[in-house]
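Next up: a single chain in structure tokens, the form predicted on its own.
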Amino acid sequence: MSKTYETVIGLEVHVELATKTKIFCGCSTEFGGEPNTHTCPVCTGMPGSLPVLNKAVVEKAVAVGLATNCTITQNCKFDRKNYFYPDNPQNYQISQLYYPICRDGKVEIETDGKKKFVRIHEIHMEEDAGKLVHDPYTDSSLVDFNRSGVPLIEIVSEPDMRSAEEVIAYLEKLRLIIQYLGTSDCKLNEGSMRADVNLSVREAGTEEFGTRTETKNLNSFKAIARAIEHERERQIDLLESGEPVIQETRRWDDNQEYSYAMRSKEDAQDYRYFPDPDLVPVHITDEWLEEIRNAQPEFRDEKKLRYKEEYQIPDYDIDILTNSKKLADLFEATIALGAQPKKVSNWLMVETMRLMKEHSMDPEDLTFSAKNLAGLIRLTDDKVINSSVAKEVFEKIFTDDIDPEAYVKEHGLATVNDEDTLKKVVEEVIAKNPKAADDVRSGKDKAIGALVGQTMKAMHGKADPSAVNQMIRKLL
């Protein structure tokens, strides 16, 4: 009979912190440009240089803290982390192992209808390290330190989760509490939010842990369910064939959808963390923490309950809406400019998805304003455009940010509301259209989808097709 196996998973999330320089130096944190450009003595390790602390790092830390439920060390320090690698500049990193900024935390998932914690064993700051970009035509490898120092805050999990699924319920929570703090983009795809699987397989019912890995190399949701999927079954596969697992660090191939073994797994030891003597220790006090508390957001979970009282929208629409402080921020921008609720919502969930669909966009990399989109919204209220214009002038709000009044204006798009003009028109095409009018007057309501449709081809879309339909109607 074969053995059942469960899966114990704990995760090491890294998210680089947003803020505008790092966090010893006061270089650049942004993302990309030239090579080696956001650098200086510090952040490049130089001998005789000297870290300071960015104040900004520890308030961004010590607001995820907050979110996560985290007991706040309010006396805490920094360590040398010590290892030799070439995109470590300084041959140590500067992390926190004895007194990490937030212990002891937890954060609510939902997996298939059901809810459970998962806990957090800590979160620390540390800076992170350059990046190698290996040339394989050369077969070098090239460091940009552009990224050596950016802040980071490391959220170290319990192995509290079963599944992928539960993984990525985890992450995503993560994420959406880190964005609606602003603490980070948390682009998976740009490196700010990075996560490593330490997994282990036991035999169901048993108490005591198995031998773990560690996947590396995760950039995606996706990537991340895959990874585990596989590492499971590879450590279940060793298992069966009486093979050891051995503790190590393994990378994770997506396109081969492989991993491989990268280096022994370290432990705390093998790093000789010691203080380090260059930066004094952190003193966080009661009215900074209370100041930081006083900051928080209102986050996803209060969102919805009060979209649900104040906007009377329905649950699927507060569900995609606050999936994301974007669109939450542009619904309820639009709602103060005097939009109704079900009329902003039905322009963010369907023509918005499609056009971030069409661009392949994230809710995240928006750029029209809640002033244009209220100014849509009027227009079509007032009867200044039809739906089908409307969709058209949103779709210029959507890439340029147009005033909608001025390029409705200058297009000349506007419904004509002359009655004579229509009335002429409609004749015309009733003249034109011999056997869809009899139809018409036979009764056939169908047939009178054809003539508005030959009317408002005729106004060059500029009419209201209700009014079309009411004066085919009466003339007929």
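Superpose the two forms; the largest set of C-alphas matching within 1.5 Å is the rigid core. Positions refer to the first chain, counted from 1. The shown structure was predicted, so the numbers you read here are calculated from the model rather than taken from an experiment. First, how it differs from the form predicted together with its partner chain.
Annotation for P136: C-alpha shift of 2 angstroms or more between the two forms, rigid core superposed. A displacement of less than 2 angstroms separates the C-alpha positions of V58 between the two forms, with the rigid core held in common.
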The other form holds:
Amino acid sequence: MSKTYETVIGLEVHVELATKTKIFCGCSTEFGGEPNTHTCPVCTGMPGSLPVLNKAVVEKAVAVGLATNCTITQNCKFDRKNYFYPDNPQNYQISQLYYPICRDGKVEIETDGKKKFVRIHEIHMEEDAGKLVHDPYTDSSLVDFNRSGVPLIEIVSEPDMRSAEEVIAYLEKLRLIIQYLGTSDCKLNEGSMRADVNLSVREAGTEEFGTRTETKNLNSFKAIARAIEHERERQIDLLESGEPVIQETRRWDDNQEYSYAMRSKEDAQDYRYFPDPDLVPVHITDEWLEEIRNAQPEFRDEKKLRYKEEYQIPDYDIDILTNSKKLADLFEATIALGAQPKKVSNWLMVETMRLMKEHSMDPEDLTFSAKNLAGLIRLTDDKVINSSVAKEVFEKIFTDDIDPEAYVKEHGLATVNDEDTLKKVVEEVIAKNPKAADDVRSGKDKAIGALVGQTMKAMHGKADPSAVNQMIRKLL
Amino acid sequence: MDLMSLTAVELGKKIHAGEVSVKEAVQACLSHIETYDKEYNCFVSVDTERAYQQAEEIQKKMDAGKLTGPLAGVPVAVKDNMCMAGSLTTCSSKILSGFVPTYTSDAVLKLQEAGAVIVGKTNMDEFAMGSTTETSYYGETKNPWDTTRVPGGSSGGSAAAVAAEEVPYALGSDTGGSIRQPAAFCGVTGIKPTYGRVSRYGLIAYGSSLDQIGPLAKDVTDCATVLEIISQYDPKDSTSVNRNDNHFTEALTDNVKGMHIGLPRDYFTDGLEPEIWDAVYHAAKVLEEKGAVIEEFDLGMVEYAIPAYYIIASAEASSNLERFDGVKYGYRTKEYTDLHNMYKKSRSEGFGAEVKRRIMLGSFVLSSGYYDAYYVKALKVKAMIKQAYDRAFEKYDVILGPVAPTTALKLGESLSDPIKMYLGDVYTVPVNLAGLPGISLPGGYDQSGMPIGIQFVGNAFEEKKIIQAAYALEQTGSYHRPKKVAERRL
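Return one more block: the form predicted together with its partner chain, after the form predicted on its own shown previously.
Below: every chain and molecule of the assembly, starting with the one above.
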């Protein structure tokens, strides 16, 4: 009988913080921009330049720490992590090793209806590196320091996860918390959230951990799930064939669905960490901590309770709406403009979801405004347009955030409510479809559908279906 | 009249009075550099064109009444580890060949705002590592008192330039004695301020937790005046301290009545030359006669300062100097096979022996497995040294002692024996480790006519007390010039 194995996973998650300026200088953190335009002597590591801590970074890191039930280190310090690489202008990264800002947290995750806690070992602040660009024309490498000094937090979990599902649940939970905080947009594909997976396997029932590997370069949840499966299989294969797992860092290639070793423990670098003498210890006073605590937003669990009480919408809707800060914000903003909650929910749950899937988008990518959704709902409430026209208009709102009222007017999509016009069209339809008319007359009620359909078609969809129905009955 | 024989404040007064134009002052300075620096090699670079241009601008401002400070129009030299926008800044190292920063160090900026004319950048030990100014890539600086001797270091170029009267005053930096020791060796006055008093922004770091910029000049008045200008809070340096007690010239009074002065017994060991020993006791006697209360005491921890200093300073240096890698600026090796090889060759060829020694020492003490045994222990020693001073300053206003165990050594004498050179820092490094202010001023001459330095150390941010004590001592023995300098006017 073959052995059964348990997968043990811990994560190191890097999150780019959405501050206006960099962590140690006044340069903009804005994404993009011509190479080396968001730079200064500090973030390009010029000699004699000195770092000055951006307080907003501390506040955002503490906010994440509080939201993940961490203990805040009220006297924390920065350390230098020394290593040579051209994207690292000082050849050391300012990070935190000895006194990270947050410690000993936990978040609750749910998979297959089962709840569990994933413990957080620590959260520390650090600076991002620049970007290397290879120039094929000159066969040389160039460095863009725009990203150098962009603030990051690294959230280090304990090895508490046992499956890819748990890992995804944990990441989604973190992402949701951070998005609720407005601390980062957490886009894996743009690198504002990056996860490294530490994974080992052990025989089920044993206490001791196996040798772990670290897998990097995971740019989507799908890639993470695939990499975990792959690494689990790879390690089990090694153990089954009596070979040892080597402690190493591996790089995942999602196109090839394959990982390869980047560096092993033997050539692991000695980072020679030591406290950065250019920065003074960060003292977070009780008052400051309290200020940050008081500024914490309403998180998902509180929001869920409030939605149930305030909006009386189904639990299912609440669950989906609150699972994205963006959706929840849209929902609330549309209601604030006078729309009925359940109707708003329906638009978000049905049409929005369908179109998002069609365009393979995340809720965070939504660009339409609450104002135009509310306007659309008003048009249907007032029966200015019928539901199929409304769907058509919504598609335009979804893609281009158009003003529905103007759009309906411009394209003449308003429902025709003129009795005479309707009567004329219905008479024509009855004349052209004697069989269906006879069927209705003889009590085959279902046949009315065909007549309604023909009428709607003849009126280019611009009729109220129930009004059409009534007119047909009246004329037969 | 030889304008360069004046102190900076004296020259500033003449300029304000209209007796001397800024251009004339700058002209005198530049001509002295041109005439005498061939012999001493105090300068790495001199920017004549910029100096005259600055002179013109400053003269205009002064004429318009916009510059009223005591040093407006007075020329100054700056140690070549302070960045100046548009000027070559080398740290006397090959690895910074051709490096021209786009920004100016805060201390230099403060001087410029006060109307100073910067004439050039002075020679130093490479990256301020050394006590002789012999490790410079641009050649050694010679002591104006005796050109077979070193000027001290690492601010040897600044000290020698003042002693040789090539400039009225200069800026230096002091990590373990680099202002005070060359001041002593060259018979001039220098202040190492309290850590945090002067912004380090733009100062190319050696040991970041110890580095401080300070003045070197002919007398205490000049030093106090310069320090008053450069010691302003700078938000660009996180370790800069925001205070408003920098009116140092107020302390220039010949009055030490009732001042409690401690004389550490543990300073006086076999390693200290007897003539320096005598000079310190003579200074104590002079001050006692002026009404100060002198008391001998045991400071403690003296023998641990050197090893702790070389561990901490080297550790920080090993990291601070990582940015010099041939990638972004400065020297890059001509031929290389790959990135790693480029790093290795650029750094091997770009750094001198002493710098490499300290990078290796620093890298070793920070490496995993040794960090606790060396670096952490050194930090504990640093804290204990601070405590020893704290205890002393409960009883004394200032501590009096020597600056160095010897007067200026012969050229080449200490390079062969780095440990001997390191031990020469015994009276200066504890002051940096404790972050305290110290002043070095001339206090006599040895048999061979070389100047002896006297040091006063004060409690943190009590520069005024050491200035007051030094000023009182200075009144009894006026400033002397090196023989050759004095002979210029005969």
